[in-house]
Structures are given as structure tokens and as C-alpha cells.
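The chain below stands alone and is given as C-alpha cells, in the form predicted on its own.
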Amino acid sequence: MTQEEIKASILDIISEIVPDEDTSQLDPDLRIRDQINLDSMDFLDIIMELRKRYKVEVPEEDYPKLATLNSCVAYLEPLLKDK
């Protein structure tokens, strides 16, 4: 997957988890949770959806690496390069 495909996928997952939030204006360098109403259960749902869709395991100690949209892409890119 390309960086743009990964970004689009993350935004799609977020939109499914919190459908009332507008993800189109997210600043990719700011913490996602600071920009939209996303609680810890929503965040875990995103992790679970990544696992379900792409068979990606994200260890709990790596959760902080998924704080911003850009950091999500950077973290997931090597894991999804062959997807």
C-alpha cells in the first residue's frame, strides 16, 4: 500500500468508528484525539479494525506511535507494504 492508500484507509476506519466526526479537516501532524471526539474505546476499535482488515498486530507499547495521522502512516507503511 502507498502512503496515500494507508492514510485513506485510516480515515475510512475512523469514519466508521465515529461517523459523526468530520475527518476531512484533520491536520496530519496533530494528535487525532485532540481534533475529534475519540475516546480510548474508539481508539481500541481502530486497532481492532486494522487487525481485522490487514492482519496487522499493534502491540500496546506502540499505541503512542499512532497518535497523529502522519505517525500512523509512518508506523503502518512497512507493515502494509505488501498488502
Second form
Amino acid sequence: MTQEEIKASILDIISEIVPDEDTSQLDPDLRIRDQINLDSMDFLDIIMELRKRYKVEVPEEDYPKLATLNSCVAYLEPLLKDK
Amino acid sequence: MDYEYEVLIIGAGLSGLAAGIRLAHFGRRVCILEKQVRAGGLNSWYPFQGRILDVGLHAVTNYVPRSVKSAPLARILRQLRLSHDDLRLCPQRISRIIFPEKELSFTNDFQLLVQEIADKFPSQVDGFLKLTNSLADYAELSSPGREMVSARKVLKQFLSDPLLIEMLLCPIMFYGNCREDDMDFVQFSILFRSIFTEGFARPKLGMRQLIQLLVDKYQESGGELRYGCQVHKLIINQGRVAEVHLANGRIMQAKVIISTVGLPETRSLCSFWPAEAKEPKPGEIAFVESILMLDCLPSQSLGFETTILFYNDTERFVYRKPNGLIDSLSGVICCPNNYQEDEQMSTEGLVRLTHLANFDLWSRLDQDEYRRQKEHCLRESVEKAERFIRGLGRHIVACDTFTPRTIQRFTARQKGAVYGTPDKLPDGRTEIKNLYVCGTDQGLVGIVGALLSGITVANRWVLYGA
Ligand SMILES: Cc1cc2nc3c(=O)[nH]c(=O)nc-3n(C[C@H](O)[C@H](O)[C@H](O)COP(=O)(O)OP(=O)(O)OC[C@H]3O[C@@H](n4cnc5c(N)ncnc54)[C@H](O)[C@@H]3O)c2cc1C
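Same protein, different condition: the form predicted on its own was shown, now please give the form predicted in complex with the partner chain.
First the chain shown before, then all remaining chains and molecules of the complex.
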């Protein structure tokens, strides 16, 4: 997957979890949870959706690396390059 | 070992469906076993003389509008991938708590209750606001080893007028307390929010619509649901559920078993119960309810605009198993027509009358006497309600009464104890390794409570655990 595809996929996952939130205005360098309402259960759902869709496992110690949209892309790019 | 299913859920009530949706959504092989021919459990629906009646529905508590994102209702919707609009909730109009000396009204706007208390209990309003800020959190419910804190004691610290304490306890106890006389403060806090801070609503077309929505979601996500499938025994071997025996003779196995049928009920399904585990006792709190169908709408023809009315005729509100078959000194009167928007669609009026009841006494009656006492109880309820809905008795065209015996027969809840045992299992874990309990006996009651419980247990012990 390309960076753009990864980004689109993450936004798609977020929209599925919080359909009422507008994800088009997200600043990619700010913490996602500061911009839209996502509680800790929702955040874990993002991780589980990634596992479900792409079979990627994100260990708990890496959760902080998924804080912003850009950091998500950077973290996931090597894991998703063949998908 | 390769199992046919990873998870078996016993019971397609609200908690079982919620747990099932979570598991199926994330691709787990899951099957729900339901002994009835229909889903919904304690809050299902049934056909009655050409109508569809809700088993129990007075109100979906915890109602908040779509814009409130942090409330339990919103969190449940996100977890189940449903939208607020799917539920088609109609908010209440106004509800009342009526005691001999005073009356309080409340709506889904908490400020109205604060104003009411300021008007009627001026010396108490500061304490009431402090109480509101000191309510316990959901998280505290599942903190291990927590001792029960008496809600009555805590209330006394904030409020000096015993009448106000009784008046606040009345709706809260009726809508979710499994204990006699007093209740756990964490339970009190959760229910306080769900009733007063948040509020009441009703799915536009009743429970059938809500249950269908959940069943569809579950099945679309790949979950399997078997009706008419009663679990007869759980065979325990080396501290685990090794086999699930069905009444039809089939034997099933799974890595994890989630039971929603209640803790004492689950225990009695188990072939063995570890000596170190407590023997859970069934709860004593049970109810009778009469559903009256009327030839008119209460707000238009009888001047009754209240959605839910809680009354109590004594100085102190007595919440315990009554000495007689029922206790009509207190009760709940719910009028489903008095939710916003209902009247454009209903032609028939509906009133539900609820009282505390004594399971043991009801269960001893023979068939004839049982029928006679049901009629007697209906007359007594209607008489009591006529103070508030004048002329009610003359407008009844049909009615159905259920007792704790009915509840036990249809849902298998021992003693018809709607709110389960006081011996809750806060984190859902039992002493048997792969057996979890969710729903009422995990500690969360009501429709929203049961949904949240199913979600939490599925997340914590299956989805997050793996
Ligand atoms: C009369 C009444 C009125 C109520 N009114 C309201 C209200 O207005 N608002 C509100 O929020 N809450 C209300 N409640 C409470 C609410 O309905 C319950 O708290 C909630 O539905 C409990 O869901 P549950 O999933 O925990 O359990 P249940 O609904 O009891 O689910 C358990 C399921 O397991 C099935 N089962 C049992 N034994 C077996 C077996 N051996 N094998 C297979 N299946 C089995 C049962 O048939 C049932 O479907 C009311 C309850 C009653 C009874």
C-alpha cells in the first residue's frame, strides 16, 4: 500500500467507528484524539480493525506511535508495503 | 484443539446480542444459543390478540441526543457500529415522583429536576448538587474486591431531608435495584445518571424494532443464532467448561462460554462448582405488571400526559419482597403513548402498571387460584392508578398481567428476579476458567446496561485478551 492508500484506509476505519465525525478536516500532525471524539475503546477498535483488514498486529507498547495521522502512516507503511 | 466455535453465548437477550455483534464483527466464530423462538429475553415482545406487546419496556434509559458523544448510549452505538438514527428513539415528555406530601417532576433536561428540588426542597438543593458531583463512575463497578457502599448512608451525607432521599430512591430502585431496602452506591450512581442526568426514550416501534436491528447486525456480521436451543448442562472438567449439552441431546464445545442467563442460573447448569466459589443466591426483587389496552389515548381523553409516574403512599419507600402477593402501596405507571411523536401513530391507548411482588407466594398457587389472584391484582392496580388517571377502568378493552412466575417460566430467571442476584460478578469472570457471565449479573441492568455489559465482557475477555 502507498502512503496515500494507508491514510485513506485509516480515515475509513475511523469513519466506520465514529460515523458522525467529520474526518476530512483532520490535521495530520495533531493527535487524532484531540480533534475528534474517540475514547479508549474506540482507539482499541482502530487497532482491531487493522488486524481484521490487514492482519497487522500492533503491540501495546507501540500504541503511542499511532497518535497522529502522519505517525500512523509512518508506522504502518513498512508493515503494509506488500498488502 | 480445533473448535467448531470459538465462543458460545448462552441467551439471545440484549447482552448476548451485544457480545455477539462485537465478536462476529471481528471475525470470531460465534454462536448464540437461545431457548426461546425469539430474541430479546427479559425485554422482548410477543403477539397478543392481534397486537404486538413489549414484554417489559417502560423506557430506554440513558437517553441523550445524537450530539452527546461521551455518554454510554453513544459509546454503545459506536461499539456496535450502529447510528443513533437506527434506534428511532422518541424522548419522553415528563415523568413524576408522587409521595403523600410532595411531588417532583423530571424530564430529559436535568435542570428541570434541579429547579424542582430548589422549589420544593429549598434547603436541599446545594446538597443535591454536591451529590450529583460525587456520583461514582462506571469503572468503579468492576474494580476487584470492592465492598458494597450503602447508598442510603451516602445520601444522608448530602441530604438532610429524609423525604427527598426516599423520593430519589423510588424510581432508581424500581428501575434496577436487585437488593432489598438499600442499594450499592455505585449501582445508585449508574442508575441516577441513566434516569435523571440522561433520560427516558422509547424506540418508535417498540422493542421488536430494536431487537430486529441487533439480530440483523449480528447475522450480517457473520454470527450464528440458534433458536429453540436450550442449554441443559455445562460439563466441567479440570476447571473448564469441557462440553455444552443441549436439551435436544446435541453436545457442543467452544474455547470460551459466555452465559447471559444469570449467575445462580448459570451455576445450576454447571455439573460442578468449585468449593472456593460462592454459591450465588437468586434475588428476591420481583414484579407484577398489567398491560392495559384502552379505547382512547390517555393524554387526549383522560388528561394524563405523564410518561412515567412513580408513586408511593407511605412516608418511607419500602422496597422489598412484600408480605402479600403484591405491594400496591407503591408502583410505577407507564404510558407508552406519552413519548413524543407516539400519538401520530397510535390509535389504541396503552398503560402499564407495575408493583413489587412476592415470587414464593405466587409460585404456591394452583392454576385456578393463580388466575383468580391475577384478576384481583389487576383490579387493585387499576383502583390505585385511577387517582392519577381518572376513569381508567372504564376504557380498558383488553389486558394482560404477568407475575414473577411468568418471568421465571419464560426467561428462566430464578424467582422471576428481573434484576438478578445481589451476588454480582463485576468483571464477568467466574471461578471456571473459560466461563464468563454478562448481562444483569455482571452488575449492569436495563436495556442499555445489558448492551454495555455484553460489549465489555466480549472486549475484555475475548477481543482484547487475544
Ligand atoms: C417486565 C420487565 C420490564 C423491564 N423494563 C425495562 C425498561 O423499561 N427499561 C430497561 O432499561 N430495562 C427494563 N427491564 C430490564 C431489562 O429488560 C433487562 O435488564 C435486560 O433485558 C437484561 O438482559 P440480559 O441480556 O442480561 O438477560 P436476559 O434478557 O434474561 O437474556 C437471557 C436470555 O437467555 C435465554 N436463556 C435462559 N436460559 C437459557 C438456557 N438454559 N439455554 C439457552 N438460553 C437460555 C433467555 O430466554 C433469554 O433470552 C425490564 C425487565 C422486565 C422483566
